[in-house]
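Here you get one chain, nothing else, as structure tokens; it is the form predicted on its own.
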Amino acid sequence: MIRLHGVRFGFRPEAALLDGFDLDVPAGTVTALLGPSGSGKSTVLRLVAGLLTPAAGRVDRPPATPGRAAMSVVFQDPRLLPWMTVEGNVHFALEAAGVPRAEWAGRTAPLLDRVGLSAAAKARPGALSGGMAQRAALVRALALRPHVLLLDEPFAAVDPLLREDLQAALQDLLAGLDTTVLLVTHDIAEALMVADRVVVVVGRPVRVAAALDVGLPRPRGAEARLSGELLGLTRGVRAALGS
């Protein structure tokens, strides 16, 4: 699991963005960290990733194990290397993680097939649409078989219909995996469609206003968007955002 306990962090010593912040992300679940822009969500994710260091408190995360990375991150920008093919980008990440070359094809091809990118495996990023590039970024991250997958508003830059397609692709990729996922988003519908649990953060210093269990099995199809369960949870999230 991921655990932040008593975390204090600020980009300036006199202004703490987090002060005594606690968060638990249970192992094997998808947790959405939801709040308005500028609420510190991405800062929390970067603390979990080890890209930032807390001034106080503790961040616990699982270690790497043989054949599995400790964690991988997908950002809003796919960040694919433009001189490499889609397949090459995935293989580069596997090589950097020390995965034996003999495993590269077996880890890459099935994932590309599941997100509909098999035909684009030899294409370079410049030839991809935004949605295809973000699918490739998801494949690159999951090919590492990470214990933790961190998603920093990965679909925010695409249009709403494509965003729904990418949410479905993510759910398909996660099906059957024991990967622990922390998704940062400001999109209520996205959080409720993808996550097992939605943690709403507000204020400064950041505090948890609510933690809601979604309670519907994943993956969730389009019909779930209009279900009474999700409509009720949407009202709960909106109420927490106003608290």
Contents of the next structure:
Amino acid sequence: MIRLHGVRFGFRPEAALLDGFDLDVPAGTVTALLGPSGSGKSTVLRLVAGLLTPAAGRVDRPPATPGRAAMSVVFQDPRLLPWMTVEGNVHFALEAAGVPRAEWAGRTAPLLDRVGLSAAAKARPGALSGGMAQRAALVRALALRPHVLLLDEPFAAVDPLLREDLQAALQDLLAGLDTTVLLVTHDIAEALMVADRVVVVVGRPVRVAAALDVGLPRPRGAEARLSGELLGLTRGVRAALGS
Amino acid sequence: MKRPLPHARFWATLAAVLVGLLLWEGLARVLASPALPPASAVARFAVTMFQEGGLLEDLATSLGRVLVGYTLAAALGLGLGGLVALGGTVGAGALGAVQLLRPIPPIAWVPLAILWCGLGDKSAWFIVFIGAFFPIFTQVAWALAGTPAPYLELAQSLGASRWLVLTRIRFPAAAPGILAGLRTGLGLAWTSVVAAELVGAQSGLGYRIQMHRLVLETEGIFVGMACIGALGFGMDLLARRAERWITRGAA
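Could I have the structure of this protein in the form predicted in complex with the partner chain, to go alongside the form predicted on its own above?
After this comes the whole thing, all chains and molecules, with the earlier chain placed first.
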């Protein structure tokens, strides 16, 4: 699980972005951190990723174990290295994580196949569409078999129809995994489609306005989008965002 | 990827060159001065120079000097530029200090070069080195220090080692900048060798055009200049080809 306890973060103490911030993400669940732009949700993700260090408080996450990385991140931009092939980008991540070379192909090929990128394995990222590139970024993150997967507005930069495809691909990839997922998003529908629990954050310093459980089984299909539960939860989230 | 020169542009350029040559020919015939021989006379003189030999030797001498000075500049520029880029505050200080020497044009180093190395090859190597080193060193340092922050953040999130970050991210990200520096350096190396030979040597293309001035063979000056221009153009063309070939595929 991921646990943040009493976390403070800010470049100036009097204008802290986070102060006494607590968050629990139970092991094996998908938690969406939902809030308006600039609410500090990406900062929370970077603190969990270890890319930022808190000024006070604790950030706990599971350590790496043999064959599994502690965590991996999918950023808003695919962040594929343009001088490597798609496959090369995944292999680079595995190499950085210390995975033996003999395992690279066996970890990469099945995932690329599942997101429909087998034919693009040897392509350069410059030749991919935005959606394909973000799929490749998902594959790179999951090839590490991370205990924690951190998604930083991963589909915010693609158009709405493609976004739904990518949400479906993500749900499919996560099915059957015990990975703990923290999804940062400002898209209410995305949070409700993908997550088991939606934590709404507002204000500065950031506080949790509401935490709602989405009681639908995953993966969720297109019909879930229009279900009564989701519509009711949408109202709840909107109310929390307005508070 | 091969991209042919657009035909229209090629023919337009050729036409402009011909018009220029005709204007030159006409002006020279009207003036009839030994200081401006007509294009046709220069062409005839070039044929004689090639037949007599000597021109090719001078050409080879100049090229050899560029090769030595440029190789030294490239090796040191790459090495020191890399050290400075990765050397933190000390590196930034060193880069700043070297920047103070950069505005001094290579030709201003010629008196020192003659004083330190005498007339001849060593002097020319030194000037070529000075001309090529600064752009290469600076570009390498800037390119290696300027790795886009998102790539570094990605590497950090993957737990990549410093070595892996250097060889697989910093260096390839810097490759276009480094290659541009090497190409700029080559152009300046060629400019510098001519400058060095005009005063600091007793052979080479620069020396040859100076000699033609002393004996008032203006045609010879033109032929020498044309050779210098053609070789510089050719080298830049080759460098561009190499650059494109190396960076092919990468966006």
